[in-house]
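So this first bit is one chain, no partners, the form predicted on its own, shown in structure tokens.
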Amino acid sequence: MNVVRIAIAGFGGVGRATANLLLARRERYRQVYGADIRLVAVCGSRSGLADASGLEAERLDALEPDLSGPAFIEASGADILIEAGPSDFRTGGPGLAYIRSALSAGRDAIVISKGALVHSGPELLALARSSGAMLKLSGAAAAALPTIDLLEHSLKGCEVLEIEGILNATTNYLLDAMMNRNLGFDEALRRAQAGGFAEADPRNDTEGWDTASKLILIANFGLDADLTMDELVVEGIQSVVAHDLETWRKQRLVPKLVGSLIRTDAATRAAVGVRTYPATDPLAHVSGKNKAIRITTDAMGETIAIGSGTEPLATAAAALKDLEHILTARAVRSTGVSGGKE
């Protein structure tokens, strides 16, 4: 049986959920892919743990200080890196150093945090191509909602003309609460924070930057575009006021924070902002913490996907979907036939 060693960098809620789900699915990996999956290292910003024979779930609460950083992951002998640290698209850190190290060494990388991919996507793609490593990012590009998978598999061969995405669950929840409960932005946000539906500092979500980051990843990794944050017009929901809400109610329109992309022969144009939809539009019915994407192509018309999931489990599952794609590709390379028994 083929031994595959996994390391996880970034061990907050998502990293831990990924580790636990990975360990729970080991028997599946044995049966479907003939792979003995071993979690050989985990680390946060200041502590970590490694064991070449594999870590079990009960040991993951006893991380040791000063075991962290790309060199620690390198020394673990991992074959695949799962990067799940904090995300900063302005600097790429802290995940950028881990991903660079892995790809440069030919180690496959599954990336959950968006920052490094937005900041240095072309560089990381070039590293992966030159070393032969695989770079996967379902967890970063809207997690449980399939986005890049649709472009790479379901719509393969079609020309993508337009994309509209409700890509941020927090803002969708807030707009829903503001429209249907007569709440102002500040009160809706306070309730969302009290209920655990919004971060203590929600600006990355409410100002549109999270949606913009996901849109860039979908464009650059799914469509081979070369968009940067400077090329996007980004507006959030913080400026929505009572008059806006009342007008939309009277007009029977439903507001959504949408990342949009239009492709023509001349250019690719992308923006983030509030759009309104009539009740007859499927996107008007994407409520609460759900997310959605609509992709319009030349030959297949409109394809719409709507998804939601309990976090952080849904993001962990998206990352491990990428792992199964990698295991399949590895089986094909080693045997020359399609891997897996499904």
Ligand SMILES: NC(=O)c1ccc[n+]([C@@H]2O[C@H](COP(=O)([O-])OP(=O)(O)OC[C@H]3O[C@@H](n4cnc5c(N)ncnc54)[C@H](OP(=O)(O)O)[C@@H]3O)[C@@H](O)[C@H]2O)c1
Contents of the next structure:
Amino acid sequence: MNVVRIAIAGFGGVGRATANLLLARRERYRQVYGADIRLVAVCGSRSGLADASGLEAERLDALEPDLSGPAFIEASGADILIEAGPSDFRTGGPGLAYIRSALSAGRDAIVISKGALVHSGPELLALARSSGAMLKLSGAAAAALPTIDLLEHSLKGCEVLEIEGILNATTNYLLDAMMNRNLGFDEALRRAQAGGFAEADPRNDTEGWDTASKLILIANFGLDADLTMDELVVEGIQSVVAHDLETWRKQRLVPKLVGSLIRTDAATRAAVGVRTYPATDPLAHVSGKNKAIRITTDAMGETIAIGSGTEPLATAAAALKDLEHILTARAVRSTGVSGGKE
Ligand SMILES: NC(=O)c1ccc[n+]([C@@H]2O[C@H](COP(=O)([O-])OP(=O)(O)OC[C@H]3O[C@@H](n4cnc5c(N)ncnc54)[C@H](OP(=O)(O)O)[C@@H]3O)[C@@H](O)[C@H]2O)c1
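Please supply the corresponding structure for the form predicted in complex with this ligand (the preceding block corresponds to the form predicted on its own).
Below is the whole assembly, all chains and molecules, this chain first.
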């Protein structure tokens, strides 16, 4: 049995959900991949826990003070880092140091926060390529909605011409509430915050930055583009007013906050803003907290995926999908044949 040691940096809702799902799936990893998965370290900003023989779920409620930081994670002997800290695309956030440290030492990284990947994507990709480490980011790139996986696997070999994505659940929920329950932006936001569907500071979602971040990750990691935030026109839903809603209702159009990308021989152009769709368009039916992506390729036409899932479990599951891809790739590397029984 091949021992694979995992560390999780960032131990809030998503980090904890990932730890619990990882521990619950250990038997699956043994049976399918012949891998003895051990959670050897977890940490938040100021506390953590490490045990080379593997942490059990019942110990995860009692983190110890002063155990945190990239050096703490490195000292745990982890083979794979799962990074689930706060996201900040303007600075890279605390995740950047953890991811740099893992990749430069040749350790695989599964990244759930978007900030470091948006801020320093090309540098992190170069680090991974030079050390031979794998860098996976399903949790960051719309999580339960498959995006990069579609590009890397399902549409392999095709030329991607255009992508449209409803990539932010909060704004989709808000626009739905504004259109169907006749609420203004402020009231819809207040209700979403009361229901826990919107952050206390919602600007990252409502001004379009979260959608823009995901679009950049899909472009840079899924299409090998080199987009930066400065190159995107980013407009959110905060300026949608009653008159807009009334006009769309009259015209039987459904508004969605969309991240869009068009590729030509000359360039990749990307933007975030409200688009409207007639009822005949599948994107018009992506309701509530669902997300969706439409990818148009030269040879396979239009592919649409729609999905969501209950958070934080869905994001944890997306990160652990990445883990299974890594276990498969590791098996191929070591044996030369496809890993896993699936
Ligand atoms: N929630 C979702 O549904 C969802 C979905 C997709 C992606 N994401 C992304 O997943 C990430 C985590 O989300 P969350 O909801 O779990 O956030 P959260 O509950 O706020 O947890 C963030 C965690 O990061 C820790 N942290 C902060 N600075 C750190 C540092 N320097 N070193 C190590 N840990 C540090 C915090 O530690 P302390 O507790 O000590 O402050 C906390 O444990 C975010 O980037 C988010 O954008 C979330």
